[in-house]
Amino acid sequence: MKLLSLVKVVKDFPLGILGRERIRAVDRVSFDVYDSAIFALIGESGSGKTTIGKLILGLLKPTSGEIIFNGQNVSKLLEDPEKYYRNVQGIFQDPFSALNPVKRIGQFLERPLKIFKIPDVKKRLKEVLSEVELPFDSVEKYPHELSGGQRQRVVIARSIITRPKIILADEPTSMLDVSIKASILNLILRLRDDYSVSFIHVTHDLASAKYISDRIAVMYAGQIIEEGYARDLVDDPLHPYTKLLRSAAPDPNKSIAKIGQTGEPPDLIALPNGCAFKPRCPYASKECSSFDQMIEKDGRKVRCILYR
């Protein structure tokens, strides 16, 4: 069943101290992400991903387009923000920041359960801590007294201890050390199993995306240009953007054939007419300039005119 959807979401950010002109950060933007399954957004920096987050989270507001939770309008939804809270909950980048450093950890983890009125904290707390395999005596640490993995542990718990039904993780293994984010990676694939809750996985990496999640989008200057199943879209990527991302970080069990020059991050002032990847593309052409849409192709998405 669907749970969420994006349909033909824009946000527009003011320049300047006048506002005169905008900057596009969001761009037409459309997914659905279902019950109990893992969306990946895959993106460089600046590529939208982060906004989209936002978006979802109600941090921001669409500029046009809608936000669909569980058949609702978000914007209408948030008119009582506790009730969508409860169900649509976020984990960030940097667990230490998430913390406050002159709070124990239970009570961090307390505040959602006495704004819903939620009963049982106690048990709760045992529940939920044992779930993210973090000893009951974490209740009583500050978080310098927690390990970077254990702070995220701590994060992930406060975002399932509502129960709620889906989850935006923006970069959640990305501030860990590389034996750490397995680890995490794992956890978020258990709870979708034994929460039957749905997470966004926000992140650059290619492979942590393939490993835990069901589809990825891939986003470039503010558009999702490619989209798929994460295995199809990751070992037969058909997007030159998505190629150039597979060839940076290549499976070793697999080869792919360098695309070429990689330029820079597009200027999102500045953008060309018709493809934004046109700049870096190595199979540009000039119907490229022309060319804006996306193309079904054997049950992918791809924003690219070689697909026509």
Contents of the next structure:
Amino acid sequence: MKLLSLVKVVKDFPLGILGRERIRAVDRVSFDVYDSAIFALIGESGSGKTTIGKLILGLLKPTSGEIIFNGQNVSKLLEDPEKYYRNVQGIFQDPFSALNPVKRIGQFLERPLKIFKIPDVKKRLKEVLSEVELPFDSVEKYPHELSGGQRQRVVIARSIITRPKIILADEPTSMLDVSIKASILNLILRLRDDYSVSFIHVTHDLASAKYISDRIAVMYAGQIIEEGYARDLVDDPLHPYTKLLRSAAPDPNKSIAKIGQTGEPPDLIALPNGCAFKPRCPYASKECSSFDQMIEKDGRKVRCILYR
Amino acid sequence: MNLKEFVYFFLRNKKIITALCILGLLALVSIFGPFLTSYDPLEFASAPYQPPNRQHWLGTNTFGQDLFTQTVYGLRSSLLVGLFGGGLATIIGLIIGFLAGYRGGWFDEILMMLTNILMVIPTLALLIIIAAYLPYRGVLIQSVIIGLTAWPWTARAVRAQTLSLKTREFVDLARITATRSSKIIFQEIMPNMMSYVFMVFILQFGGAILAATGLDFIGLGPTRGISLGIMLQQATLWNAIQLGMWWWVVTPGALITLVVATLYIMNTGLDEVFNPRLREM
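Pass me the form predicted together with the partner chain as well; I've looked at the form predicted alone already.
The next block holds the full complex; its first chain is the one shown before.
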């Protein structure tokens, strides 16, 4: 069942003193997230993936387009934020700034319990802390007494404390040591299995996306340029940009020399006509300047003229 | 941090205890000092030009007024100006800074325009004009004048801090648990700048005392009564230094310095209480 859908969502940011110029951070993005599924959004910095996360969490308002949760428009649901946030939660990238340095972990975790009027505070705290594999005495600690991985577990504990239906995880592992990454990813998988909660996993890491996600969408310059099942997309990428991502990920078994020039990230203020990836694309042709549509092919979507 | 912890670390900090003792002593002197003397601060009590002696602990001035009496009454009005003037400036500055920083947008633009306008008007000139127009000036009116003109830099600094704190992820996390804006400001953002808020109050406290002294010194102080600034003004007017009457100048000058310096030490100590990382373990 569809849980969360984005329909042609656009987000513009004004630029300059008068705000006449605009930057299009998210450009007609549509996708669906299903019950107890993990959906990955992949892209480089500036591709708009974090902006999508903030739109879903209601921290930003879309310029146009609709975000639909459980059949209802999110902008309408946000009129009663308590109800919406009981079901939709978030985990952020930086566990070092996600915890208020002057508050104990216990205070941090109790707040949502009070706001959402969940009874049995102590029992609930015990439950979530054991779910994220932290000792109960963590509630007495200050954030600076915990390691990065432990802090991220605290943030995850807070996000599941209301038993939400969907959690947006914005690069939950990018600030953590490699050795801790896997354990956080496994935690996400286990929470999905135990509580059938869906995740939107925002990341720049193809490998971790393939590891935990059911579906992956690749973003470039604010647009989704390819979407498909995780295994298909990573093992057999269609779009030239996805291919580039795939080959740019360091693989210990291969020499890195083959990659060569990968080009510069796009300038969002002056995007080319048609396909935004054209300047970096090895297959670029004249027609690319006028091509801008999503092509569906065997259950996969790709925004590239090569598959017309 | 809960109250219990705050009190615990507060009472264990030597700087705070020292500063509190000094300030407490000064407050006691200003409250009970008048009972220790049998003179009135403006009364021509005895022979002029007396250096400190048994009868006049801090000597007398050119008119034979008892300087100890003047000092304790003056200290009282100086501390009152600091408390009311500094307090008022801090409260106004905090409210405007928080609102402008957290709400942002047009709200911010308008508030900051107001703040900037007040900032470029030379405060002392403004104070002189306002003070000169008031036929009767008491300590309370002086504090209000100072409080209403001293807040702009506090507002700007608080706004800047708020702007930086509100982009932290814990504020976003609070927002996605449907926390109300007022709660985010006062429970998430403000505790992070509690030491700053105290510092602001303490600096404003000292600043108000200095501003009042400045006004007194140029003759725009309280029309009745006495203050440390008025003592200094009179000492200058009647050539105390040239006449070798050091006791007339040193006491009020040293007291003002002592108050401001103590407030600074207090501030350093509070920083340690509020920031767990600065605590000496």
